[in-house]
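Next up is one chain by itself, shown in structure tokens, the form predicted on its own.
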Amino acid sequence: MSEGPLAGIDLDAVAATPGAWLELSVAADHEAVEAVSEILARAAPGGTSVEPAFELVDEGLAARVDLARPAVVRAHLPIIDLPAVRAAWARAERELGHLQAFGLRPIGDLAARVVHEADWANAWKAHFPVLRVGRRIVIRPTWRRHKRRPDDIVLALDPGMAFGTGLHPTTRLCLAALEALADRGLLAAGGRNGAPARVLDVGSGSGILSIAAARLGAREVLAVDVDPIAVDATTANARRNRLARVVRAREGSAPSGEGPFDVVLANLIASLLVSLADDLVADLRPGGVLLASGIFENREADVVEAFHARGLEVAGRWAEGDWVALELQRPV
């Protein structure tokens, strides 16, 4: 039997590297997952993992398995005893072939790749590239390099355990909205008497929006979050961007008790935006702007209605996929 994908892997060379593993993976219909897992478990006694396809529900806070798409079953073998590895591969391929021959449920081909223990510790970093949002904002993870353009506004970010990396559509939409406010002069000179704006960031997460607001011209940013990990992350990222004198983070929510603010940022979810509507508006000065994000498209009308009832009007809208961000203006 052909070694298939194994033919492209130099197992003899890899075996000389400590901590090398062979990952076997198969895409399978959900009803075939148990049978495929049993086959791979016989090849890799350490067990298997199953990664089901899913879709976000409950305003992005939960996930639901999508049974119309295949799951991926994975197993790992230490590359130490090469004859045993090759025998395990051949057995798994043979038994999967028998299972595929029945044609009961779709089952993909057996795939293989080499992974290293040293790579696993930092593998998550591969999912955080340098990201350009809008025309000028660039999010640079601290472990990556970026060749800056003259007009770039670079945010050096280490997300740590806090939400907010720029990869999620809700964050990108807020950044695009912030850039639009800056283009209209509402941050660098959008406060009272034409002074730079005071900004409140509710649910700051990593502090990415606070830092962006400061970079775009705000003179003072208060970042509040109910999670102390997020407060620490915001503080650390503000220092990393040399903005410790502009961005201040503490535990809390709206109302902050330190308003009113020229701009309020609320990258939350629709249900929280609705329940906090009174408090968010209380933190906003007359004529100020609220940027509300984290809104699933099917909840947009609820958010608009909640703030319209408090006198705010929609002045801008940004959308990406199923997500929406709104600019809401408070009358003078």
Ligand code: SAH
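Numbering follows the first chain given and starts at 1. Here the structure is a predicted model, which is why all the values come from computation and not from measurement. Superpose the two forms; the largest set of C-alphas matching within 1.5 Å is the rigid core. What changes on going to the form predicted together with S-adenosyl-L-homocysteine (SAH):
Once both forms are overlaid on the rigid core, the distance between the two CA positions of His98 between these two forms is 2 angstroms or more. Put the two forms on the same core and the Cα of Asp81 is off by 2 Å or more between these two forms.
Relative to the superposed rigid core, the position of the CA of Val72 differs between these two forms by 2 Å or more.
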Contents of the next structure:
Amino acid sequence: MSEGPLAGIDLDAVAATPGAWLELSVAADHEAVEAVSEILARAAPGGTSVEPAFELVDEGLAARVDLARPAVVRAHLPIIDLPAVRAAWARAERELGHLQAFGLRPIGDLAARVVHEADWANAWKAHFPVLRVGRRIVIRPTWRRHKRRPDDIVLALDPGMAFGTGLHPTTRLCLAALEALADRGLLAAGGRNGAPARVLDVGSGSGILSIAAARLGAREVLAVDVDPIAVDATTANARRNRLARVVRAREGSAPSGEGPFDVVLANLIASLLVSLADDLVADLRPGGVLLASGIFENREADVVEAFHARGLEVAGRWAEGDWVALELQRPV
Ligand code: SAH
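Given the form predicted on its own, corresponding form predicted together with S-adenosyl-L-homocysteine (SAH):
Now the complete complex, all chains and molecules, led by this one.
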């Protein structure tokens, strides 16, 4: 492997400074983001971040994701073991080349710069603006201020480990669908005898959907996740939004054993939705609604079939890029 500068950076000189990291970045069309993230994650196992392109709204006070423009995928690796850094770079370049050969949308060139830990602890926060989703939902990173409008449903979130950066399209679709349920009164008065709904969030991650459901009027939200880090993140985020009494998080999955629920949220992947279909339906009361998300378009038919077979009907559909979310209604 060649010595000498890497992307114009004199690694030997940089390696002498403690706390220096190499930031790899690639601009990628949103359809290529996942594949590019996987490649960078192999080069820098500490994980990747995705910064979608934003358009500023509200006179620059907030931002909305702009899917028409490429996102930037980033990963960081410590500049300690220079041969390892060079190998990771070469591998990422090679794999990105293969990806381009697949004919996915064009992706940018692999770029690198040096960042220092000392500047870095807070610098990443600049990548998270206040985000508007749908009509009323506002995601506010905890360190940012937001001047709310009267109708705004503001969710304060600390991205943390279970959130990643930005919002995944499948999460945005779920939030849009939740807002639509709320508009039809299904959260504030969609429970038994017109009481506020009881909601189950299967695979709660950061808790974003649980918190949104609570803010939109649900009376009680049970958040379950198989990952204890997600359970902790959901608990912390619920507390941060003063919803600790409404949102309860614990390790688990469907069936929760605490049903039936008026609304079940499941932002999982298609294969999990299919394999968990019986359990998700078991948690849903007759007449209740399941929001199923994380469905890649070419798997939509399988998901619909699995729930049709259990008597549910498609009552709504949201799509963004290749992703689909479905509202499935259990007959009364
Ligand atoms: N609801 C969040 C997170 C979705 S990511 C959002 O919409 O942004 C999917 C989550 O499901 C992850 O946190 C993962 O740990 C969890 N998960 C994966 N398999 C699961 C299963 N079988 N049961 C419950 N949760 C699961």
